[in-house]
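Taking the form predicted on its own, here's one chain by itself in structure tokens.
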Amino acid sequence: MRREHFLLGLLAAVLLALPLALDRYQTSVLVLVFLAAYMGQAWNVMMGFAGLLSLGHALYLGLGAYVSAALFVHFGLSPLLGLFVAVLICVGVAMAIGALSFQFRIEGVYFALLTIAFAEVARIGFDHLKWTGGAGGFFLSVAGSQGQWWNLRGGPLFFYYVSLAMAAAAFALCVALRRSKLGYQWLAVREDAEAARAVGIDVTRARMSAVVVSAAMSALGGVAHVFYYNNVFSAQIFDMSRSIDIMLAPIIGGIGTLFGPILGAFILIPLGEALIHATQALGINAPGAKAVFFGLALMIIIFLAPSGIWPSLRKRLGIGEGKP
């Protein structure tokens, strides 16, 4: 236990000072890896741990953005009190989806349809919404406000230090949450939820608290992606492809485990990064050419480690923490 204490502690003081040495695109690309290690342990609470596949969760990103772009535009309101809303709305809509799908016994494949759906819809619906700006997308005004970090107002060093202590308190969050008493009835619904049942757990109401603080963390990934970005398209934030990048990292890092979705946004960020410079050092122009790269190696990764990268590495290390 003081091992890894130690190996926390050394991690934290390398990525505080992390920015001194590195310049302005260095520190960009940290920031993407930070929100995507936060977006992925947002997924992983209902995936990981709970056994709720999700392949809609750009929902809840996309919902976050939109709701707290919007009362800040046109409102003035401060994303610090905007996200309020928004996790208040995500989780709403979590609700409506989990009463939908455990009251008529949705699972599986079928659960994850209705995410996909419920995401579709919320693409359609704000594609025609001109109110935030309709398929054309809806943009934030940056002309005087740099600096004024109660309004996520700032350069890549500022949300460099946000987008970390985004990561770090997800971190955190999931520690706390995989070793309470709702964690372990996750940890038995995942596995066998006729056997839950059987001992007195409440499989619909833990499957609903999984899909409830999921959706709350994608609330503020959502809001930390629009006041990055300044700007946010429905038909790119509620993709299908959206929803896989925020399972990849989990996915290659380790599903169910508390530093996959780290370890997997370390690895898949600046992977995405290096192999756009490498096909432009090539000469490659053709569409898709990086996609095709960046498939065969995710081919590559999960032959080497099919379980995840994670599992793997810990028993190198002799670190104890795998899936629960």
Second form
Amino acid sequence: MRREHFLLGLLAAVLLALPLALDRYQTSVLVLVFLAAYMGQAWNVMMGFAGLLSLGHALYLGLGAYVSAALFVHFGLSPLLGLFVAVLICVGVAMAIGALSFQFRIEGVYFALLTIAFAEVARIGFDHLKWTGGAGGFFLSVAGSQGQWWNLRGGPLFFYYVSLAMAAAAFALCVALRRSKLGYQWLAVREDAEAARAVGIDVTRARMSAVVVSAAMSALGGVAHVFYYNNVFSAQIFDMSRSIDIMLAPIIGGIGTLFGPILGAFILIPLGEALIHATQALGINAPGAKAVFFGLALMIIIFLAPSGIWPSLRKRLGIGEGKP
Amino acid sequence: MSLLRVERVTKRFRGLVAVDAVSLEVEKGAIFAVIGPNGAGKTTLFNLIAGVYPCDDGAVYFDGARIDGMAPEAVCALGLARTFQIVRPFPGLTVHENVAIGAMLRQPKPQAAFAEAEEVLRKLDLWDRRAQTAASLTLPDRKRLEVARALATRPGLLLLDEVMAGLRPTETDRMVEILRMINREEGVTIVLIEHVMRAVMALAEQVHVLNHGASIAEGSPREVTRHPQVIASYLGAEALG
Ligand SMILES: Nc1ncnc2c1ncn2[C@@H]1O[C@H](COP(=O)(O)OP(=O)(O)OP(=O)(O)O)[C@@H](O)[C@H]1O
Ligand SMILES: [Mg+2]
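Could you drop in the structure for the form predicted together with the partner chain? We only have the form predicted on its own so far.
To see the whole picture, the full complex is given below, headed by that same chain.
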């Protein structure tokens, strides 16, 4: 058995048993870790694999959340079915953005700006959409549906396993994609689109498929998000800061790597929680104090490991990534 | 029937006529050279053939099918591969990955594509460098990588843009040997742009000379090197000696 398989198996076993040793708060922190790892992997498909910088990934998170929540609240549709609608809508929007940018050769920074613009449009749109509560937020009633797992109703422990399964499935998908022909085409397009064309790669098709896969994954992240929190606010879910949060784990962990987004989430989320406690304990109540410390911590990490923590850690552990 | 036929193709960049009504025909199995001074339009001609730019005028036929106006990836899929004069490897990927990605055009299973890439890398003396990133290669090795990646797409016709520039004489001789082997043993037709005249003389059966975008001569290497206009515009006085 290869070393990475052993370590991965060990990690899985520990995470499966871990809730036994955790209290409710700690469990909820790990839910955040897994959700961040999941969304980070979704974003990484676009940026890390295909070289497409999305600064508006909150768009898909928010759409997935709103669509599945609205179907559940208004029609009683189980999110296990609603997620298909959410995925379809996110894929449709992603294809529209993709078609627009690839048609008009909007690349690089301009592509990133376009993704922000779409997230902003969604934010303003849902602010005014009374059907989903407008700016006041949209709420899932907690009463009357406790324990209905098929409606994704449950507490932190339930969502611990839901989000763990999602993060693990995303990892398996990314491993498979990364080793597939499509995965190599993404890397080629990321490295040099012109050279990719010269070896017969349809660059537009490759980019479009990355956008679609990433949007579909993110839609599911949105479903889990809203059914875990039982509420969604357009001003928060579509906010630019949300999009940045999605990107942080893969950036810290290592853009374009398979395990980086997961490692990044395991570092960032507990760090953020620790900072909240630390600033409270020290009585620093200045607004943004947490953000300042968080930013400093990020700067130190990026200074020490400019291409992410995972690539250097991986070498120490003697683990290979890539290669079929 | 000729494998490649270029018919009076023209390309203008704003005012400048980079390629001016150039026609040429390359027989299947041939090694054909395009020479000319800097800025003569050689690379632009390759870009027109490979589908990077649309032609302003004229037509390009490959294996009987008209290919001008087609996208580069479609041209490559038809079996016409090219290298870039200013090398364009996939810098962050390994040498093996670079070439395997080329092989995936015909061999969609990654594992088999990596195996095919191994053969190509051995042919181009790059196998020892397989695990290095392309960015870490020296220029001569990058030139070889360009050839390897293009060759991995299993082309019928290979367009090589100055793959010997910057090589030492021994390395040039080795490249000449490799290209000859690719041509003879695998039946790959080769069109090469080259300033290194000793390579042109050694390899090419037919030479086409461009100057200021226009064709000024075509013939065997011996013929064109004696052509007065070619001497005047390109080879210069020293070639007379
Ligand atoms: N994309 C472009 N836009 C504008 N002008 C261009 C472009 N590409 C080439 N040119 C011009 O067209 C002319 C022909 O250039 P080209 O690169 O084809 O020459 P070349 O024969 O390959 O020269 P060299 O031997 O230096 O490689 C030059 O004057 C060049 O400046
Ligand atoms: Mg040139």
